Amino acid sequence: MEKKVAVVNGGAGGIGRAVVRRLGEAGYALFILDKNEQAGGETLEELRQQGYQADYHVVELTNAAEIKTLFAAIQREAGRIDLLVNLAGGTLHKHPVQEFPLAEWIEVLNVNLKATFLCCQAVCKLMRERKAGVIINTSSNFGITGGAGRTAYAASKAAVIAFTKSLALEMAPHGVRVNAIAPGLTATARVMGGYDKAEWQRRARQIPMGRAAHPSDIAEGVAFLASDDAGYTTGQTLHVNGGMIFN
């Protein structure tokens, strides 16, 4: 392909419509990989009757074999990789740490920090041999605070920052940069749906640039990292939270 290629998983999410969207915008063709089949679809159809270059692809993020044979077939019928972006992940369980089921434990290490590693290390010795390439893996807020009832979500997120920082230092000399962005309180449906309306409008009053985030904000970090203007950036997390904490 001549247009740079983007893969981006959690591509179908409420996060994720709008960062493949603006990656269109900048020029990507796109490969979107999420498990929602219908989720999936119907951001694929929106990309291409809006003229983006667009394919989509289901897979479980957590099964080493699947990724790395997915990403292989990509390789083959997109002849690079520019852009990785790690979106897919969330709270999934919730619960006292002494309450915390150990199958639960690991089930939300798997989704946040395992499927970012694997999709990481299926794309690194593409981007090596290439001397380019950009990665962008998802943090969050509880990455740096912790939250009460979210150790284990908060703690794969911490360890994405960790991780970032490790492989930023492994690939900068290979030209290869690897960045975290790390969302705030965002209005997508499946957040939202955690509240009622009057609890919503008092969380966001809460932040001191008075709102939530829209996926617009955080698909503008993205393509912020993804660019040249960020060319000189590596192993940083850059806060999109409208003020919730600084770093």
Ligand SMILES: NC(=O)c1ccc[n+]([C@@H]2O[C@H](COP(=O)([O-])OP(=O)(O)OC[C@H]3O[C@@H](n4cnc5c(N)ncnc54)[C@H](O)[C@@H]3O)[C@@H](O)[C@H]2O)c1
Given for the second form:
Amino acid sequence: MEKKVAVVNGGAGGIGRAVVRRLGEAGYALFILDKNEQAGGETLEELRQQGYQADYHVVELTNAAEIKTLFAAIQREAGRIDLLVNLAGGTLHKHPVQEFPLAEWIEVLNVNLKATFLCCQAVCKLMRERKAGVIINTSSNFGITGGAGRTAYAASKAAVIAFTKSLALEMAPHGVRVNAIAPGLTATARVMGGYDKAEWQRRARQIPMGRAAHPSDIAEGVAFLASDDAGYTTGQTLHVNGGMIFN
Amino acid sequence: MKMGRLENRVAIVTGAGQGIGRAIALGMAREGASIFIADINAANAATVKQEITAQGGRAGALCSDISEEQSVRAMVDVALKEFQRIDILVNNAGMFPTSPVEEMQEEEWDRVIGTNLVGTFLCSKAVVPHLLAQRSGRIISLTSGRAFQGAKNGAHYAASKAGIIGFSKSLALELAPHGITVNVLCPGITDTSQPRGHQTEEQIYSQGQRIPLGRIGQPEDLVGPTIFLASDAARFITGQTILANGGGIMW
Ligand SMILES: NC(=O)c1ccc[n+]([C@@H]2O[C@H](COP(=O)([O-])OP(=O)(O)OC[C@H]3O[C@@H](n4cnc5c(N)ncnc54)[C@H](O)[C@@H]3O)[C@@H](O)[C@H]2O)c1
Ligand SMILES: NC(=O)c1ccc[n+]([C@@H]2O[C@H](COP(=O)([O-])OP(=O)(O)OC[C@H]3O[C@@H](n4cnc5c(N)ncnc54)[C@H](O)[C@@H]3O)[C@@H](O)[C@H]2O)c1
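The structure above corresponds to the form predicted on its own; please provide the structure of the form predicted together with the ligand.
Whole complex next, starting from this chain.
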């Protein structure tokens, strides 16, 4: 392929859609991986209407074999992967730790952390051989502050940061940059649905900039990390949260 | 010509007479910003002004000492007179003399804190009323890896640079309700005159081997992150420290 190729998992989600839109605008050919087929189809249609080159694949990211097969297929088809954005994830389960079922705790870790590891692993060799590439993983404000009821989510998102630093060290000699983005409270349907309206507004007002992030705010951060403007930045976490927490 | 990302903005860049500040000034000018160069070295400031106008940009320059309140006031007055507004302040001017704490003269301590930290405060303080009146603006201040790791024989420098981070987070909280962002930019060792004050050429370049991306920084490496922070794309980023250091420190 002539165009730069970006693979975005969770690309059909609330933040994901804004990210693929922004990357389409930046000229990437897009491969969207997501388990939500309906949202995936809608996202794809929107991108194609905009005239962007895009493809969608349904995938269950907790399935290592599926990931392997899919990335191999993308690599065969596109011949290159310039950018991997690991966005899929979420809190999934919230319980006090004494009541947190092990299976659910592990599920949170599998989606947020292990899928990130597996997708990175799937592109590493190609990027190393081409001596070029950018990887962006997704952390969260909760990865820094922790959150009551969110022991699994916070652990997984803190782990993403340390994983990112370690992979950055491994890949730097090969010209591949690895960074993380840490959104704060972001106005996606999923997250807004977790609060009643008054509570949502109260939380948004508590943020120093007086509002929750719009998914496009996060997309701009991803586009920056992907670009040559961030050419000397690796192993770092970019916090886009309106001043909610500081790195 | 392609629209720049900083079209119609006015930026003051302190210490833009050479090194990182110069690269930032030239880079922001390429994105359409008018640049006001404030440097204690008047000849260098004038040269950079010429470089910007030669590439088709708009620039003003003034000999300024950021550690002197009078001088900072004059800097803002002249910049406003020339460009009618201020949108962006880059607190870049800084100094890094060395002595062990045991022998460090109080005068040297005061000079480093007075320039790096108090100078950042004074310049920020002087532009804030104008940013508030516009309900928009960007302040970007330069810290250093030394803020996190300390500096042997540079305790004043390390303290001043850590101070800039604490100051910026606090100012970010004060200005966030007004749509003004305040962030910090952290270079690693960068190929300018600053490290040459206390290290040999060999010591400087050999550090590239310990940096994950395999080389020391160039002034140009700080340009992209500064433009990003100054542009609309970073509208929801405040109080943060962006590191462009080849992975030398991961934060
Ligand atoms: N929205 C926020 O407030 C917020 C804050 C901080 C961090 N984040 C992080 O940002 C990322 C995106 O969040 P969002 O708000 O857009 O969430 P979202 O639920 O809207 O989107 C997540 C997407 O990932 C997909 N996905 C989830 N699990 C998957 C799996 N196992 N296999 C394949 N696809 C899967 C979903 O189908 C969905 O399309 C997540 O990692 C989240 O933890 C979000
Ligand atoms: N070069 C590096 O390795 C490095 C590493 C980390 C951080 N930094 C920081 O980046 C910034 C720029 O550094 P550089 O390497 O370009 O340094 P430099 O010494 O090349 O340039 C500094 C500029 O600031 C000006 N200046 C000094 N004191 C001033 C004052 N009181 N008023 C006005 N101007 C004054 C100088 O005249 C000079 O033009 C500094 O804040 C520095 O601490 C540099």
